[in-house]
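Presented as structure tokens, the chain that follows is alone, the form predicted alone.
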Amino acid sequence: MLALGIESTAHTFGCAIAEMKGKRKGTFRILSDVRSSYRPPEGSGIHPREASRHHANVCSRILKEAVMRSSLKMEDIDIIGYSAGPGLGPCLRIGAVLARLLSTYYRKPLVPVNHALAHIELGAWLTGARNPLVILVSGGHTMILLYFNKRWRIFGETLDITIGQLLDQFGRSLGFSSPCGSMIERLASNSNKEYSGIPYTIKGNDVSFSGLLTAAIKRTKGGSFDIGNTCYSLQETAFAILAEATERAISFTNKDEVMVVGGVAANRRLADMLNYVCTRHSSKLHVCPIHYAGDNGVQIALTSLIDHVNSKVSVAPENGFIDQAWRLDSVNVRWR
């Protein structure tokens, strides 16, 4: 079965075509993967209206290129999957409108996909993780999850901003444009690694980053400061909070696998910290490959295929919805 996956939750618009034979994910094959990302001005974050304009301008080209690279025609596609949420409303609408249009014109089943679930499914297929404790870290999510009774259950999450928002907002205060995670990682890696205390907040198995962000920004406003060491201190504190919450989760659940997915999974320092935690508890760490850690159409294509093949899920084009606050723990996962 062939699927077109359309991703448009935030700054990235992507289309991918993939194939799955039978009901086993091991037969999944990526035929094309094309993306374009909106880049805001220096010192600015993602403006939903401007990002959606970018998506509207590039969607036709991205779709055509994805079909061309797959050496297929739209008539060959069996289902159309799209990111229905969570995400930025104006951006989600661009992808949903395109998906509904294609579904109507070519008479193909339409499959809404939860973006967070798509990160997990792609990560599991790429890493071979079977039943892991999942650390979902991105601009839109910071969650610790485990699968139980047909749903992903939240063992811990952020109480305020996500880890991705922490890095992006701090980076923007320094004049960078979002996403800022890779720049902060580079500055921290090249610094003298002189740590200075920044507020460390964890409540049970939930985490909090807003106080950490405020303290780091205040530090940059007063007198002389070393930008590299400040980035280093910010990363070390934030990732140590996540590592503590993860270690507690492993202790409670006795999981022998931990999987990290989402855009921040690309950060090598976070992976090092979590690997140390996993080693202490004899758990195996799986990290989503960098190329697929961020948003992409492949994750939407894969999840739509798994859902449709195993559960026969689809909606009529006129019922294609978006939900900016579609919680992962509200989604029935029928195939695990």
The other form holds:
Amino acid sequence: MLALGIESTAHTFGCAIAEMKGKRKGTFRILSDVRSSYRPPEGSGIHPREASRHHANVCSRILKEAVMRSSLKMEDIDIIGYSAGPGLGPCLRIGAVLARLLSTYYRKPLVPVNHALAHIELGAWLTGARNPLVILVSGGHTMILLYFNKRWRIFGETLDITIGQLLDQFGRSLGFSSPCGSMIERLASNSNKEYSGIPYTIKGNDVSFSGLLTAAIKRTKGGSFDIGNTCYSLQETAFAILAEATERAISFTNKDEVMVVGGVAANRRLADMLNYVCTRHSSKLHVCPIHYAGDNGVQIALTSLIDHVNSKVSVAPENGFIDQAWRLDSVNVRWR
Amino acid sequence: MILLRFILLLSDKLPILLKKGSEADLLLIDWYGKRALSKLRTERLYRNPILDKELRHRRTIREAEMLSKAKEARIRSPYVYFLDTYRNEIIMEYIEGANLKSVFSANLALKLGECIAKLHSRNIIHGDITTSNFILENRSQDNYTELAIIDFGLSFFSQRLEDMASDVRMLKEVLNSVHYEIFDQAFSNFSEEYSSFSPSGRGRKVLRKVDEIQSRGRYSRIANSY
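Form predicted alone done; form predicted in complex with its partner chain now:
Every chain and every other molecule in the complex is listed next, the one we just looked at coming first.
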């Protein structure tokens, strides 16, 4: 079965075509994967309207390219999967409009996909993780998840902003353009690595980053602190919080597999820390490869295939909803 | 003589590593002929050394302090025998019993409610209320089980409803993820006992605050409607 996956939750617009034979995930094959990202001006974040304008401008080109690179025709595609949430409303809408249009015109089943779930499914396929403790770290999520009885259940999560927002908002205050994670990582690793205390907030299994953000911004505004060292201290503190939350979750659940997915999974320092934690508890760490850590159409194609093949799910084009706040723990995972 | 030999035999085998916890190693040791528990906050090499040292030191002191404070609230918790702030080690009573996580039931949630309400009425916020941080102590001699609370590393004093509510919220999260089969009954039992052991009206206020904190969570509109 062939699927077209359309991703448009935040700054990335992506289309991918993928194939899966029967119900076997092992036969999944990526035929094409095309993306284009909206870059906000330096010092500012994603403006939902501007991002959706970018998506509207590039969507036909990206789609054409994805079809062309797969050497298929639109008629060959069996199902159309799209990212229905959670995400930015105007951005989600562009993907959904395109998906509904294609579904109507070519008479193909339309499959709404939860974006967070798609990160997990793709990560599991790429890394071979079977039933891991999942650390989902991105601009939209910071969650520690466990799978039990048809649902991903939240063991711990952020009480305010996400780790991605922390890095982005701090980076923006210095005049960088989002996403700022890699820039901060570079500044931190090139700094003198002089650590100075930044609030360390962990509330049981939950984490909180808004205090860190305020402290870090104040520090650079004062001018007496070196920017590199502040980036270093911020990273060290924020990642140590995540590592501790992960360690708590492993020790509570005795999971022998941990998987990190989402955009922030690309950070080497975070992966190092988590690796240390996992080794200590004889647990295997799976890190989603950088190329697929961020948003992409492949994750949507894969998840729509698994969902459709196993549960025949699809919606009529007029019911092709989007939901900006579609929480992962409310999704009934029919196939796992 | 027999007793002496027994002690020697025992001390031969001790210390035994009981658990590599998330932030400390738990060892069963011999403390002058008595079985005891050593909670040693070992280095976390992934953390920056300055941060690591401060966290371990702060939590060790806090834990030892709160273990005694809990007794003022008439809560069963291990007695502290010795505190080594240099090694970040607490030597304490070894409470024998079943870990609440492994024997948890909706009925036991009643005891949880009572215990946490009593702590809160002394303004003690535990900060890490998971079912694995309770021991159901079996006192066979008087045929009585008592719920003991452990692991005060993240605890602090506060009178704020918000802080009490975040304790309760954490428990709710754990019940909903790890003990989800009995979540509804367990949480309603907990709430009932929690309210009845809290000073008048406060229990309900805290529970309302829990909902408020949840509604502040990311994408929570949907979660609440489920």
